[in-house]
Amino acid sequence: MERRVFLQTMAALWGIPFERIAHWEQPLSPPADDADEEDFWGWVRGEFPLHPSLINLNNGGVSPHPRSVWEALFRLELSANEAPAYTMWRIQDQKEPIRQRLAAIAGVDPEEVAIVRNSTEALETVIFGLSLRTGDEVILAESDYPSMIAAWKQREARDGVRLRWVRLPLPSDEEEKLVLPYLQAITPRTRVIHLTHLVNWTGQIVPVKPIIAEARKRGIFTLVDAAHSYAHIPVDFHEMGCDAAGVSLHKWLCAPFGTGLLYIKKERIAEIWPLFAAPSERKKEDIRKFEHLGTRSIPTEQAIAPAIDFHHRIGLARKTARLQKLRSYWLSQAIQLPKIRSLTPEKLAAGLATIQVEGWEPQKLADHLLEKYRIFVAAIDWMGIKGIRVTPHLYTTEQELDRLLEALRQV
């Protein structure tokens, strides 16, 4: 399809006018790679659809795609939709090649890699998944995710699983005080260690590796919730030590919404049952086994190729440079305002971060913002964790923080 129909259909479907992504028609080259950095983040934001009236400074929930994944989806979505049957199960349906290269990035055997649909599909899969007896015991943080904490309470009514619950000193930049709680919570009972390596609240990096090590010896299972570190920061799961990790793609990858990867250590997939049964012919020891769904959107799963070619294209560590720039810029002018506290660490973060604002409710700050300065930001209340995220993406200006800044200092 030429590119001006189809950014003509794409407009139609959006219901809005075509001179509004008429600039889209002409791709803009990356580039040089001695090009001014400035120039590069300039190519980088031309490449994402950005909403005309609003400053979308909530990317941890979810991230926009660039423009090669959107057009790579429409165009697979709109063959497949030609003949479904046909072209999704024998043109489209692909899988080894991604997940060659998701587990590149992940530092692991592609045998060790599901596609799934998110991290919540991947971490429950395990939480299921293993083979627990009443009276065994998981530890786990108040600070992990929600969906996280539901599952692990579900096996706890059901099969008599004992949690017990550790409370991180949020924020801190002091490894041994972020790995100490989890060393002194470990008994004889101790059969699984449940660890977040990103902290979605506030973005704190947890230093996983020690615990896992020690997790090791003891003969302990440990799961990894990576959903906000993979393609953020440096993750390789084999050096981590990790038995098992689960990650959302559509968050930093920036891989099409309701893609996700399942990463399990070889020598421990046949002991972890599928959560949808997979066919006879699926063995025991075969990754694979975790991908039975039934039927699912392999568009959407083969369009994570572009975002993988995106990533690459930036470079890991000029990304994570870049997001810890971000956050830095904005946070740094931000906790010399008066009223303002971070709940971020300095060193042991990356692209989030959370500020409380004193006299004010996180979801009415967050309301406030966006109502009178079109700034979206995400509102935070969990376990004693109160105020507000700011996450910048690679698209995002110091321009566009500088507004933030402005709007702080005026509430």
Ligand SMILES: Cc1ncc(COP(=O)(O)O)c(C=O)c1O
Contents of the next structure:
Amino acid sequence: MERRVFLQTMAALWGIPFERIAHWEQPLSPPADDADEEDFWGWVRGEFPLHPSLINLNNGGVSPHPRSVWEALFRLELSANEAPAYTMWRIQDQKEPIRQRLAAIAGVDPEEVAIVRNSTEALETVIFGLSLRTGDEVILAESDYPSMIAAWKQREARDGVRLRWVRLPLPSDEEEKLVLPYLQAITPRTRVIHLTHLVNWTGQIVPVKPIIAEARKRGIFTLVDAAHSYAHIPVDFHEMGCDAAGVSLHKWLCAPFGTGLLYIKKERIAEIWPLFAAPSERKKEDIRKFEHLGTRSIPTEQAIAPAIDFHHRIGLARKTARLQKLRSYWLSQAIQLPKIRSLTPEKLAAGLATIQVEGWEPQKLADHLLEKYRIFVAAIDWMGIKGIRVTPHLYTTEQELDRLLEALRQV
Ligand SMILES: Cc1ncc(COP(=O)(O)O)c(C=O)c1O
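Give me the form predicted in complex with the ligand now, not the form predicted on its own.
Following is the full complex, with the preceding chain placed first.
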């Protein structure tokens, strides 16, 4: 009854008919561990509020969150709104258990994890927080994320830091070929290597560990953009060996929009300046100095907890395998069609993949798929990488991917 009233209230607030969400009234109970695949993924699909008329194959940009997360979010928000200063700051603001659980997923110590709003905030905290001098060199790739490139260019313009660019041979399943350009760019003046673990344009996984190992030998700081890898493929920052990393929790963890994680190795915390100055009583080596943001949404942060529950309910290995299976289902058939070429490697990839379709500009094709077939994909046009990126999610079915394949056949 309580659930029904809650949903009726939400439907009224959203201005949508209750019938559209009535099927959420009875929570579907998770199937037993030995349930067959179809039942299990059917349950997962039922947990996501799907768009009524769109096949969403752009889950790489940002992920929807499952029912347990948005319900928690709305409950927290409703309750916070009754007396915000009291409820948010005295009752709801319980970061530590969340910090511990996020750290455990990344194989690190909670004292190395700050909760921030997204990868951009996490990575730029480090980019702007490192003490670098004129002439110090930073290695980065042309295929890194544009906001991170912009941040490094700002340091170049402001502080005279020199940027050394790497061009990766994308796509590639040969680890040495991906590692070599970084090693060749190292000079005695190299201070930082910026690495993207899973390249958003094509889904390429970059073997960052051997690059980091070489950097460590030379005392070079390594920063990993793990926006797309955390909670998608196995990520263990200690094992990886990097000094710092940034993650968006609203991608593969399915946490609320505007949630992220900053990892900094314990012994490196003291040397990095926070982007928003922390009060003087906060010790330099305390990771919480990076959380001094001012007023922010505590309900949003707290609703990371049910996203972690959901992640563990499925299990990382099962998530990775499912996303890889869906990718190979559509991609292996798509590349049989004339004029279609994969820009994604076969082995070093997970859920994201990009294809080039001869004769079509990426945005034109993405618009065509949306307008004619109601299929939403991402247009990619960056440094010569031109295509459409297709990112299924855990809730995606093979039938939906068949619709994409049929559309591509007609195209
Ligand atoms: C590789 C990579 N890095 C960083 C980001 C920035 O993430 P956010 O917008 O959550 O800060 C993205 C976003 O798609 C990304 O793909």
